[in-house]
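There is one chain below, alone, in structure tokens, taken in the form predicted alone.
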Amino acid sequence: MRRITLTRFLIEAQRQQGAQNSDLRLLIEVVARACKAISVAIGKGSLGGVLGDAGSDNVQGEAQKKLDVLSNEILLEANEWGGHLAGMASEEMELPHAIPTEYPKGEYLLLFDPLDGSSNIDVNISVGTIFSVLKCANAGCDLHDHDFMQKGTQQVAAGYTVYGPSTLLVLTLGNGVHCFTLDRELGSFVLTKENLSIPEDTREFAINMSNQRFWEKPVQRYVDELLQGKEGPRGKDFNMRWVASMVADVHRILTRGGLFMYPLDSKTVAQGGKLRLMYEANPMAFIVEQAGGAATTGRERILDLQPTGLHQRVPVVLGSKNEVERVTRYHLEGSQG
């Protein structure tokens, strides 16, 4: 079996179905490269000194970890100089990032949330980033919020990483779901799957139950009934998982179906949902609906929404697509009463 790097797959992506031009290319080269040096650190835990808080909280009021400072430091260093980019926003900074005036200016958007599941991280349980791209409608100029307000529906790239047991890229160009194991000896992110596709129809589902007094009926209908199992009208037993990582919660998804939920309720009511819509919303779903699955904030599409501002907030219900459609029914048909 040959081994394809992500170098190859990217440069014949390239060749054979013009997917890209070398612009893109070098960006997710990059990214890829920052994440390996994040999954160093990661992997180095206690004895490189990155566990714990950095005392400091970043735009939302939450506080952040060492490793989110580090990791967001990673990123935007990578990225800065190589030329293909025209700006960065992260999760984790109020305004973007614009490009040196030293260095030259590309015609892309790079968005990205550095360590997803950080409140994880103390506890060794796999965390991850996750990353959009984005074209500049005004390229060279200077940056500004308005630049990022793009429907997730004009991505040209997203992806993630998982730092588990192994380190994981997940990508997609916008034709298809591609996944690349990271070879710790070569240094080198390697095509393991191609064309992940998400089953239609799933036994597992995955959301923090402990938030169950705060949700809306629609959510309160639909669990109960999975919690009947095959005593319920759905006659089936249903299985939860709930990592509370989305990248590892949504990684097996993609790898065996199943439905994420963080859906609206009287908790986050006030601040539209509990996801950002452009850090984690649209590139999951983005990746999500090239696997053949669904992405809906219960109510519509995900890739729909026009982003109103950097660190919007949003529900999400995303997975395999006969459930994502049931969820979203109930929630139209309670707000027809």
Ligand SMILES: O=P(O)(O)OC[C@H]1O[C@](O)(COP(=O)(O)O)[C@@H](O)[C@@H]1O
The other form holds:
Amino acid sequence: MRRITLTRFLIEAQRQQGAQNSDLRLLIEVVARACKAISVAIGKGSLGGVLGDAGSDNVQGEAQKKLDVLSNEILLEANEWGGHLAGMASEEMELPHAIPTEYPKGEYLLLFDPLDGSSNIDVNISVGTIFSVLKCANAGCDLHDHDFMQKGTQQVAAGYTVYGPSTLLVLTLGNGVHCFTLDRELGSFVLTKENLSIPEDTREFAINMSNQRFWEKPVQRYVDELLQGKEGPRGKDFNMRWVASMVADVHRILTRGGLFMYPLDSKTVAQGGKLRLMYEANPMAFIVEQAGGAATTGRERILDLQPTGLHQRVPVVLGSKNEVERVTRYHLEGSQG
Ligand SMILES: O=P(O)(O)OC[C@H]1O[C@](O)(COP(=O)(O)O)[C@@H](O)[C@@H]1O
Ligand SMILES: [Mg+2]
Ligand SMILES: [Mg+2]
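Based on the form predicted alone presented above, generate the structure block for the form predicted in complex with this ligand.
So here's everything in the complex, that chain up top.
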């Protein structure tokens, strides 16, 4: 089998797109290298002293895990000197990270959730890293929050890694979605699946059922119908999965279809939802749409949302197109009352 490494894949993609500037390729390679280092740290577990709490809170008011902090540092250090970035933003940092003056600046903005699925770290369940790439209109100028306030449709690349039994990198440059597996002997990511595609229909859904009593009516109705199975209006049985690591739940959907929901509920309504738009919902929505799926808030297409804050939260409904459309239709019907 021809083994295509990430580097070769990116060089060929750049050639096909006739892109002169190799900064985007360099950026993706540096992010991948940082994820390799994170994968090594996670693999050590308690032997590496990386499990447990860091003893600090992030801007979301959540207790940070040691691996949240370590992954954040690894991504910052790897990316700040390469000359391909105008700035970075992370779930674990309140403010954007400007490129230190001693380093050259580039034209891209990198946003990331350095460690996704933090509640699963100490119990050895798959976690991941999620990233999104934008172009900076004011490259070379002082960095501000508003430089990042671009709709998801403006993303030039997005990806996630899953640190599971094997370490996978899933990537889109706006021309399909491709999966790379980390070859630990070779030390590089190797292309193992091209053009991932999400089936339009599915019998599998993922939601945190323990929040059921807090959900809005449209979600109550949708999930009730799923649970009634073939005896109910859907006329078929549905199965449920919930890993509680968005990367793992979304990767399952990219592999065999499904629906992922973290809808608005009365617990999170004040903050607008649970998951973050800029470095969770937008990159995942870009990837899912590139694989033939759909992604909404239940009411609007996620990629069309105009961001207002670096850490703003939104409801998320994504995956197999026909189920996303049904959930969204129930919301719109519900609002017509
Ligand atoms: O704990 P819950 O309610 O099941 O929420 C799980 C969700 O929260 C997250 O862990 C939030 O992400 P972080 O771990 O990066 O904060 C998602 O990965 C996951 O989908
Ligand atoms: Mg996350
Ligand atoms: Mg996180």
